[in-house]
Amino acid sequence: MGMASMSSGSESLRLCVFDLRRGQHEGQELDKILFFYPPDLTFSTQLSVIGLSEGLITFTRLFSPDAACEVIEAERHSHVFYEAEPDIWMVMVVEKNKEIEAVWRIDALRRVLKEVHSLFVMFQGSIRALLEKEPTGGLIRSHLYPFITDYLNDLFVGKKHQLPSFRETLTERGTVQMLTLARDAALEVQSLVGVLDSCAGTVRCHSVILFHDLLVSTTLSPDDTVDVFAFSVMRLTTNALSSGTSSWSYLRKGSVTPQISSRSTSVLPLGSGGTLPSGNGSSTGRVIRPLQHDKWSKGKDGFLVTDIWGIDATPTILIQKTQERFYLLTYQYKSLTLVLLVPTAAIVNGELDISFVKQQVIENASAKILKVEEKLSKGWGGENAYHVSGYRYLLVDNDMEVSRASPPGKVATLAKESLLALNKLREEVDTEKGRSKQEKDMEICIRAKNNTWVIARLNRGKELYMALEKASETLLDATDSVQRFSNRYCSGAFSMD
């Protein structure tokens, strides 16, 4: 296994989320908190946890003021901080253990924090925009439960959940994984994608474009397509609906069976119970669990339908950069997965017009769909199509908020030896860019206990880490190595010149 593995019956891990500007006043303690994972927790237990927190980052605070507490390593526990919104903290507090495989990045246990809260505003908003919308916070705890629950589920095995531990040190998550298009394939897609933004009228519609879990196209900034990316590997993609699993992390495999959504929302803050207005623009007090396992099903359209957000109701999602909200629409034809997104507030009709927009692109779309699965199926490499024969390595493009790296059953078999030298490197690159505000360029290189290099190469926003179990002797010969790997497969984009 690749993660690390814990029992969720013990202090293994906690999780947080509270609001600073909340439970001030004594007897008002209980407020802040507006998510604690272990749920059924006494609320002394949680308010310790979090006031050790709060005591930390204030203290922090006092050292630098301008940069936000990321991580606090005490005896036992290591405890990882992120600042989602000002002054809305999460924090997860992970116990030390002596076992081989509980050897995890601090910066990887911080996406994860980072991913689901990125993922809980695309479907209900900002946390504070919740709370302000309902001040006692009763509104926010009732969706931030359930959703990070949910979460939480994907992180399961048996009665185990898996933290992401140094054999995932050469993947990224925060990132999207990309095909490499044929020319021809790219006018196919490009056409394709005119066709689909085209199918409201007159209205700018956005589409993301999935070939099993790798991208083809999109229209959104790279930090939407992120999200909405993320989402679609872990519900939507043929790999996730057959396989009964978010596909995302591909050390998981099966099913997976929900080990705390039954104990999840019993135990809540106080202010948290009665039926609430829900923060995704209804108005039925609903909790919508968009997270939730074994919802989705392909109608016999093409189109995925689910009854997350209602009997005949169509989901909607929230994008960043316009702060618009849009229907969420998605067509899959064997493994490919459109999805398209049309502005809620050029519908006017209700489900009637979103019958149109269906089908426009029955109509209209099907035979470039059809034409553009072909080409991209004929073109495929399969799983170790982006395998470099002597490489193992991880190529991440901070500004595009892209990364390709080996085939997962490729770094399988690099040593564990190799495997904890590339996580101690990836933890001394993430050091020095953390003391750094600007980008920085950078070469590191470290020979592990069982002779393999393990080297690290940034510049320009872009990122290469590389293990060589077969190199040579010399610095040289590995330096030679990454070069020639830079120049062929880089565009020279790593070159040392």
Contents of the next structure:
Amino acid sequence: MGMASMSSGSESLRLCVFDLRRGQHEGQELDKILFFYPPDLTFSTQLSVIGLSEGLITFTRLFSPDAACEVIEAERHSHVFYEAEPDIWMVMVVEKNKEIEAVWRIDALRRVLKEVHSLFVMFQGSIRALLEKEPTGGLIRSHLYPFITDYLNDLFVGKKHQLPSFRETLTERGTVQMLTLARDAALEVQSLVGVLDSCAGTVRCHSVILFHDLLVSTTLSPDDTVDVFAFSVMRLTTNALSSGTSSWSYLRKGSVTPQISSRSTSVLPLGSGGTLPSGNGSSTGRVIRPLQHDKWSKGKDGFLVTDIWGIDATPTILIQKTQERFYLLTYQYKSLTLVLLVPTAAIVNGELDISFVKQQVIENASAKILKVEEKLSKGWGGENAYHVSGYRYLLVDNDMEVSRASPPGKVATLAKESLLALNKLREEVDTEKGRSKQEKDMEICIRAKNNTWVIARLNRGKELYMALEKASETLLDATDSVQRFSNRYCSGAFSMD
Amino acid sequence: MDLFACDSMLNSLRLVETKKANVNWYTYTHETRLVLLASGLQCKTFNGFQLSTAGVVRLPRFEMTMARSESNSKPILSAGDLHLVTVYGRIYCLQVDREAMLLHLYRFYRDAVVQQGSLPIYSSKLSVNVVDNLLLVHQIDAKVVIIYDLFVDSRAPVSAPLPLLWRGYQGSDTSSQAANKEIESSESSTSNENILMYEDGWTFLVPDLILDQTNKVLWKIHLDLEAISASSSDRTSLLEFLQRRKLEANKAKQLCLGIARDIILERRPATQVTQAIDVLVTAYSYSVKAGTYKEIKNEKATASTPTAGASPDNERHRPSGSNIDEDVEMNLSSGSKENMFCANEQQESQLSSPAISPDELYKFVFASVEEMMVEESEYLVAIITEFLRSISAEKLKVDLNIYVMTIRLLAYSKRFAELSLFTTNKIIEPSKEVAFQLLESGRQNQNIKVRKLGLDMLRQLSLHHDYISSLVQDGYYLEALRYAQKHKVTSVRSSLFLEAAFASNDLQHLAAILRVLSELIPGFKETSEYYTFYGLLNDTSSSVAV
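Hand over the structure of the form predicted together with its partner chain; the form predicted on its own is what we had up.
Time for the whole complex; same chain goes first.
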């Protein structure tokens, strides 16, 4: 099959997950490896990558026990470290290559690792928990393998994985993009949320509502919202369902070609077939692939259905904040997607109770859903709704884990040099932020070689990045522009003189 | 028969017009200014004339329906079987059909007479009264009254059949029993034991009088809204019913408030409560548009404006006699509803509409249940959201304290994500009080994000002084000073900045602040503060140098 040549040939990406607590004795090193991509590399290659990473972690921990190694910049590669869970590390190795636009921002890459891990935990629980459930590691490997592979398939464009490069410097993975609501629309939405909350009787449900690919409302904590939102945009929203149409959201890459879906199905037998050191190979039943492609469709009653979890089986997800499990029900009406989370504790009779909850939603909320959809459609400004002419910006609110940016179509009009300069600036800001745990206020304006002003402003947990290509000559003009933007669109959050 | 339509002018009668018609009998009530002439074999064909200032208006001839009896003998309609009543300004004619045991309703329009349904009757003897636009059908044999509200399309009775009871005018003590009605006449207070309900000697007079020839008294019928609401189970339609009452507007209002409170305390499904709230809000909105609420609004305004800014503590200490609303609050907390109604009796005459303003709903419903519902704050927040949606749909405003309360409730149940959504979407309207509550809730829950929401709100409202003070409190004294410098705010005590900087032991900052303050505040260099801190700066720096 074509896969081997594709992954090791042109592919420069390597991604591994390993557990520092395992395989500490000679001859058992393979035990550490929980996941390795590409899977067809020899164990010795895999071990050399992991061994280097482990060595660096151990070494740097001597000086900085709490925050060990974050990145190694080698001459031709960058190694990005992420400690997903205590002693469980994810390392991504990417090749540096200016010619093919392989210019990254390390934090953006780390956010990819963070995202795939959060999503994994949301569906399968923590890696540590699965390891404790089955200490041979077979269970966790059989889960991680298809999960991460399915996730990576989303990044697959053309013949290689397209990682967030400098072209995506005006986006922030791991944040939520929100729809701005007028007060009356917000009240209608909240009224709907109230109905959804009480759809399972006295036990309170949670809900996340999206319109197109934007968040409308949530009752979850910001962290959990980010995960549910990311998954919804990847697989559930109308745009995700009508796969093939490209989206403006960074969460979905261009079209998913049939070649990839056939590829992803061929991965599983390969993975479980012994390429991995899967211990005794004990099979623990069917492995579920929550991120599998093209598996969701809209049912007759408006609820989305999938057979990923089996015929007529409703998926459950784990909410970080409370460590509770919830059934995930998705109702869709036109561009409105409602993700309803029903506590598993509230469901006694399995699918019977779930169909009762669905019935409740249809009976109690239909009228409100119609009304909300109508209100939102009326106020919907389209994909370019948040474009501000003359500005190319990214606005991040770290408290709420929310971001807003110029639409990608508009960002694409920036010169490559401007983007590279902005990417560099963001890299600097990331480093500066990483130096202390406290929030930092800062303001940086840099003039790029092509006379573009690239600007970063951080103020009390909010960040604003900007590229002004048409700004006139002086620094004063540039800061004035930022000031105007801040007053007009951020209610003065970045006004610091 | 000839009909003479006459006008009385001065002391003379003058023949104005003569109309000729075949008439078996006629009926007239002054209230409706309507004469109905019955003709035909069964006396069921009618000609109607209405006397108005513009002259006599002739109504189209119409026929009443009569069921045939089994013996095929045609029953004849008599004048006693017809009742003319006015409810909600509409004229109705009620016709008793003994064969069918139905009471047919005819509504008179300007140019048409339309039958509008029938009511079942349960007694061969029947009479009709109207009180406060309600149709009371006395089922004389059964000695009960069935009340109908013709405003709604449904012809179902408002409540279960109720007995007619005698009640002394002053006797608020006797009201404990579930009573329906009856108030004595002016004099001759016959002892109540002697009085039998529905005696043969009773003559029912439209609209609401009963002439009792046996006891030589004139009775006036009076509605006991409490009893009616107690015997009705559908809260939403009961609220609608109460909102239409004019005669005892205040009692209706208090009952509505009580019902609203109860359904929330009973934790009825949110959809039910929503409907109830919608009823009250739309009724209020309607009465404001119709102008019936205006007069009391002024009176209310004087009573409630001082509370807007005042803290709940101040509110408690105000002389309770001057403010009826206060009494309600007190009584409620002591749990006695009976007193509450009495306390408001004195206000009764002033109210012309039972409409409840959003502010009153907040005060007497939401604020009063908050303490008891705090454990179920999620439910209460859902109800408040519906309330806000309802008043926003009617373009009304509400006391901003409801937003303060919403923040408290959301913070109590640790729903910070929603708190943030409510704030950014402006469901919680920004105000100084709201901002302070956000700061407070943020402090209590040690949630910096919530505090920031409060700070951002202060900044957006351009409340410079409060914004700067809060920033300094949070330790952001440099940002605060920078902001003060930019907006030329000098009202914040300079020592705040200086002490904060001194406490943080940062001499550079202290020096910078001294410099900025001396530029910002004219004459700052002459103040003792300047000397103190300047001295401190010099001492410390020299000691550091040494």
